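Given next, in structure tokens, is a single chain: the form predicted alone.
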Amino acid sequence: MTSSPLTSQFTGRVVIVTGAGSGIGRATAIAFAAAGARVLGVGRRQDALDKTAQEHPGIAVLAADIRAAHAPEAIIDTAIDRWGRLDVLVNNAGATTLMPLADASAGRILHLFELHVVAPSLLARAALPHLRQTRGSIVNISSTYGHRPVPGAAHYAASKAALEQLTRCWALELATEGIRVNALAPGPTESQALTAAGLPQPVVDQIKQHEASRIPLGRRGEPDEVAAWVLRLADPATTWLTGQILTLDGGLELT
């Protein structure tokens, strides 16, 4: 990322980014580090995290499944032990799951809510004492489908809708302590999410082409474009913005 006014704002600050091994999470970790922050990138795959860390010396990584017992405490403790403070938590880890109602199962539904609702909640709880000290910020990564219906992926959309409501409620709950909570809701963005969902490449290509054709700006988003707005939401100079869901989807929400 090129130099910007954000650089001085994040110097010396500590940021945790989950899902930092690829896509939006990787771009966000790199952007924060380039803006002067010390970043702990968290993800399940050590090899993917290592590639993220290679992009900037300000990035340290921790391989962990955020759904695991005691993972929230371990993640927060790692950042505090290393740097002594925490300023920003970015709840980005997630999974795209196409699941028509006829194919829904309890296990797949629970997986989505554990990843998009339970794990971010417990990680935010573990981070709270440290965010109080720094009057820090939480940024949750939702989706345009958190507030826009999508056939064939209702439970994914519902889990993101829940994350958006958590954002609003936490913002009210924590405002008196100076902790801001906002969410970014990207539209279809270039990543490995569809492939990771187990879809064959021809299907992935077809979905991407269909999505791009429906977006008024004519293309899917890039992770760097999304990361830039994560930094804006977390910027400590953005002192009067909380409880907001910013949709970044090339105009898809307008259609």
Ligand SMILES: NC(=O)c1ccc[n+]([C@@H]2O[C@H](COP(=O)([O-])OP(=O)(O)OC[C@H]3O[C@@H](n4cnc5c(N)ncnc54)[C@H](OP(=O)(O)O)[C@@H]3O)[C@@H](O)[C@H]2O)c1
Second form
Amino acid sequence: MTSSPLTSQFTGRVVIVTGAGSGIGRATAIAFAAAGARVLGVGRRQDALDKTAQEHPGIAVLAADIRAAHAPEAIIDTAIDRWGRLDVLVNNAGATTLMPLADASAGRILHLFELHVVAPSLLARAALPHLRQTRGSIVNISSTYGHRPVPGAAHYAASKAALEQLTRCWALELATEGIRVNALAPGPTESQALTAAGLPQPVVDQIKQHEASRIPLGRRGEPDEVAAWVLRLADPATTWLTGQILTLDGGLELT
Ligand SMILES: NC(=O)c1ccc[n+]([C@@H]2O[C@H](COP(=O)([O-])OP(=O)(O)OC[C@H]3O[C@@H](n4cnc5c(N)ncnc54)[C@H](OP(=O)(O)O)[C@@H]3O)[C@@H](O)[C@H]2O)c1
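We have the form predicted alone; now please give the form predicted together with this ligand.
Whole complex next, starting from this chain.
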């Protein structure tokens, strides 16, 4: 990705990206590092994180399950111990989960809300004292299904809707401290999400083809395209934007 005058603002700044071992998170970690930031990429798979770190010397990684007890505090402490500051928290780790109501269980519902609501909240809480010092920002990665209904994945959608409402509430709560909070709601984007959801390859291919045919711009998104907007939302030069949910979906939401 080429850097622009807008993105060069990240020189010397520190960014945490969760879910940095693949897809949107990997592209985001690389884009921040290319724009001058020092990046801590977090995820559960060490091998996947190592591949991300190999893409840029500005990226360090930490293998952690963000849902684990005390993991959010440990993640923030790791960045602070290493670089002494924190400017941006990107709550990106997530899991596309198809779960018709008939198949819903308390365990699976709790898993989704731990991943998309509880862990991002505890990460934001632990980041708060440091974001106050840098007048930094939080970018939450939602989904178009955070504000559009979808059959067969209601709890995924509901957990992303909660993340969008946290975004608006935190934006108001933290505005007087100069901390901005925004969210990006991507449409169908190339990543490991569908495979990670446990779908067989022919089904994944079928879903991708169907999605691309419905998108006015004629294709699914690329992780780099999403990453570019994460940087724009987080950029300290974007001084007057907070509490917004930006949909990035090739026009799908208009249909
Ligand atoms: N791709 C799309 O079409 C799309 C559309 C809308 C929204 N999104 C959202 O975009 C975000 C990124 O997804 P993606 O599409 O890039 O999919 P992805 O390639 O599957 O990336 C998700 C990442 O989250 C990490 N992760 C999952 N559970 C974790 C946990 N408990 N602790 C730490 N890390 C965890 C995974 O790494 P490990 O397995 O190694 O932990 C993985 O690297 C998600 O929040 C997703 O809901 C994606």
